[in-house]
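One chain comes next, on its own, written as structure tokens: the form predicted on its own.
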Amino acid sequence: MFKQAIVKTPCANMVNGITKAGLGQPDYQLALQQHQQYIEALQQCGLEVTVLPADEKFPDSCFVEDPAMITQHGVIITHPGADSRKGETKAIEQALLNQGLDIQRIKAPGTLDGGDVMMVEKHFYIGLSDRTNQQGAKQLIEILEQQGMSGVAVEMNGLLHLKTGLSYLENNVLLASEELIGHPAFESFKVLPVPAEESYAANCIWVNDKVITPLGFPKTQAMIEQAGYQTITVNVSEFQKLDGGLSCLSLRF
């Protein structure tokens, strides 16, 4: 169960974030709103939320799952793979120390971003992807095996991150994307297919049994429910215009 949650307030740069969506300039005040009812969602499951403050220098840091990783023995800082976001792991970095946790970091030429691992109790899955490369993967593994657990790096093709297409609800349920229905490396789980046309819905996050999914994608938000989840609709158009999900928007510890 988790108990603790840290968020970033957006920045007014926002607007400037890397995407490739097509989806327009996000409107800044509606970012504002949605972060907050976000953060009010996590609450409502039952999390302790910490709040960082904006930093202008960086458009894209309010998607703090990318420059660090909590595990139930400490903290993995990342070396995000796209050159603006980089810096983005000294507050993260801070933030997590005033938590007491303890602290590993991956190493260059190694990248990795958070938005590429899922955890499924102690074992974590990694994307390789644009932003996370075979080097990271392997220091990551190398950390999680150190603590008594393992990893395994999964190829894929067309998404940004392997949580893009892929959500793990507990319970060896996992909901998927069509880019990887089928693929060998989650046959051993009962997969909930989205649908094409809500393919961005396949991020959504489990916090203490219940699944936090975006608004606006009714067939996929039916499915968890008929599957037994209850679950809570946030907003989030103005993050998706910058390629971000649920799940990127917090660390959940």
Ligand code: CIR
The other form holds:
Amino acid sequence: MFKQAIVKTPCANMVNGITKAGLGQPDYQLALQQHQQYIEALQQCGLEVTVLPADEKFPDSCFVEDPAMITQHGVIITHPGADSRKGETKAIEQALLNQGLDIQRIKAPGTLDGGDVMMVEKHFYIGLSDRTNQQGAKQLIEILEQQGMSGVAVEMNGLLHLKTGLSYLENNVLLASEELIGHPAFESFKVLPVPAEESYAANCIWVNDKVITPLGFPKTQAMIEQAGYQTITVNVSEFQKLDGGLSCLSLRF
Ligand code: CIR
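Now that the form predicted on its own has been shown, please provide the structure of the form predicted together with this ligand.
Every chain and every other molecule in the complex is listed next, the one we just looked at coming first.
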């Protein structure tokens, strides 16, 4: 069960965030409204939400999942793969210092984005992507093993992050987009296959027995509900324009 979440208010400069989506620039005012609805959805799932202030120096800084990870044993500050995002770690580390958790760091030449890391109990799948390299994955696995957990690096193709195409919904259930269906690393899971035309909806979040899903992907939502989950839907269209999804917008612990 999760008790808390950390989010960060989008900055006006988010319109200059990194994107390959080709969906145009986000509407900042709408993004702020959607972000507020996202916070309310987390609260509906019983989480206490800490909201960090916007930081105009970092256009992508609302995607707090990438510069840090929180496990049951502590915090790991990552070393984000995109140059414009490397400086995001400072503010997130500062915010997490107050939690009194052990803090470890991924260091150069290792790079790692939290969006590439999927937690399944005490085991972590680490996607190798343009953002996360072998060295970053190796360092993370070493940290996890020192703390009695484990990790494995997973080869993948064409996705921004591992969790762009995968969401763990607990109970051994994995929501997966086309690119990752049938991937040998995930054979032991019960896979819910996301239809190709709804691939964005492969990024959902399980929060305390509810699943938060993005608005506008009815087939995926129905499939998740048929699998027995109650869903809460949030419109995150303005974050989709920056290749960001539901998981990227918070750290849950
Ligand atoms: C980026 O390209 O880094 C941002 N525009 C989107 C980050 C999305 N984060 C995630 O999937 N964990």
